[in-house]
Amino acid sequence: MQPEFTAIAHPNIAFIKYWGNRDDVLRLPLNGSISMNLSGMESTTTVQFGAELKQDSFELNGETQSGSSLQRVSQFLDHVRRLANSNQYARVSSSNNFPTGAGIASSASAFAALALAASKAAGLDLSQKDLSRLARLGSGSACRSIPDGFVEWLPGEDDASSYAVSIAPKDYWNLVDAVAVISQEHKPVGSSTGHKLAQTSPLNAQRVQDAPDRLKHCREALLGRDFARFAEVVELDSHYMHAVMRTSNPPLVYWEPATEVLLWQVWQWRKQGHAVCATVDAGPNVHVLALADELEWLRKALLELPGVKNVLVGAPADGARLAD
């Protein structure tokens, strides 16, 4: 057996969303996106290749995986094997310390960690750019969990030019993400399937056309630490994405009644002067973005709302890294 390597990566919350591909195989996005890595939530993945292994194996949170879950990991390992000019199979063991498949970007952290651990275990020493490109092949948003802090995914024109870069370090702005967990259940329609439906929506072309303008406003608000401007564009982009989901064929409705209540409450808090805004990924759980000095009362207030089962808190975090 070859030496094993363990990597850690965080999920990320997208301020400007990724939804829909120009190329589903390479996961080239229809538009760029901006996100922040989330501390406190992480995927830890160990990979070991061996000439004596007869097939790939994958364990997630202590349970042996088969079917589509194993197939997706094995297909990703094929990319690593091609880069390393290897035909060895691998053992993969991964765990998440937060809900998997519930709209908290578990696939982003999982494939970012897998990209780093597998590439190192295969004897590769990839640049951050090439590691981001590799992670993208497993899950589009995984490319954003490779760089540190606040990150922008450059959509590019092809495989070589579509990757993520850090636009500000993790300590640049004292934002926090209070994730109001409404459901920990695995969502019925995964994001990979949802991306393929995006272009069936009559609203999607307009969403994509306007994306560069929203990216510009978000980038400027972030770099200028302008929360009011940031909140406006983040919420607009989130609603745009969910409008596309709801008008796809067939429609995708990820929200639950408690999601609507939460969004309304966040708007009210901001009207009252609090620096809070809300965004929702492909799931029912609501990410409440806020300045760090709002966190103490915000966490307590969220837990008092109907339907909120837990609140996970993340601050800007490092990108993917090898475990000590």
Ligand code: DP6
The other form holds:
Amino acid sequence: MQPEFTAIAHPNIAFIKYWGNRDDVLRLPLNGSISMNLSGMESTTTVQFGAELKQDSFELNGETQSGSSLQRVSQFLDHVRRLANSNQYARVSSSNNFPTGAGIASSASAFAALALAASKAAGLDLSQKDLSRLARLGSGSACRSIPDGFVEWLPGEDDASSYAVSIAPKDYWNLVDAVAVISQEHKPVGSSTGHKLAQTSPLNAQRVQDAPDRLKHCREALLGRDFARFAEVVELDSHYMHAVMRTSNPPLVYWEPATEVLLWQVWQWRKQGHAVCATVDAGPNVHVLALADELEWLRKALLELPGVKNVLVGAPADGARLAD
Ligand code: DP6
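Okay, that's the form predicted on its own, but what's the structure of the form predicted in complex with the ligand?
Next comes the full complex, this chain leading.
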């Protein structure tokens, strides 16, 4: 057996969302996106290749995986084998310390950690850019969990030019993400299927066309630490993505009634002067982005709202790294 490598990566929350691909196989997105890595939540993944292994194997949170879950990992390992010019199978074991598949992007941290651990285990020493490109092939948003802190995914035009870069270090702005968990169930329609539906929405072309403006607005608000401007564009972008989802054919509705109540409540708090805003991914959970000094009351207030089962808190975090 070859030496094993273990990597850690965090999920990320997108302020400007990735939704829809120009190329589904290479995961070249229709638009750029901006996110922040989330501390506290993480995937830890160990990979070992071996000439004596007869097939790839994948264990997630202690359970042996088969079917589509194993297939996605194995297809990803094919990219690593191609880069390393290897034909050895691998043993992959991964764990997440947060709910999988419920609008907290577990695929992002999973494929970022897998990209780093598998490339090292295969003897490769990829640059951050090439690691981000590799992670993107596993899950689009995973390319954003490679660089540190606040990150922008440059959509690019081809495989070589589509990758993520850090636009500010983690300590640049004291934002937190308080994730109000409404459901821990696995989402009924995964993002990979959802991305394919984006182009069936009559609103999609407009959303994509305006994306550069929203990216600019978000980048400026972030770099200027201007919460009011930031909140405006983050909520607009989230609503825009869910409008596209809802008007797709067939329609995709990820929200639950409690999602709507929470969004309304966050909006009221902001009107009262609090630095809070909300964004929702492909699931019912509400990510409440806030300045860190709002966290104490916010966490308690969220837990008191109907349907909120738990609140997970993430602060800006580093990108993917090898475990000690
Ligand atoms: C709504 O990266 O999960 O969270 O490439 O098919 O794995 P795949 O999709 P994924 O899509 C993320 C969608 C989103 C928005 C975002 O994180 O930008």
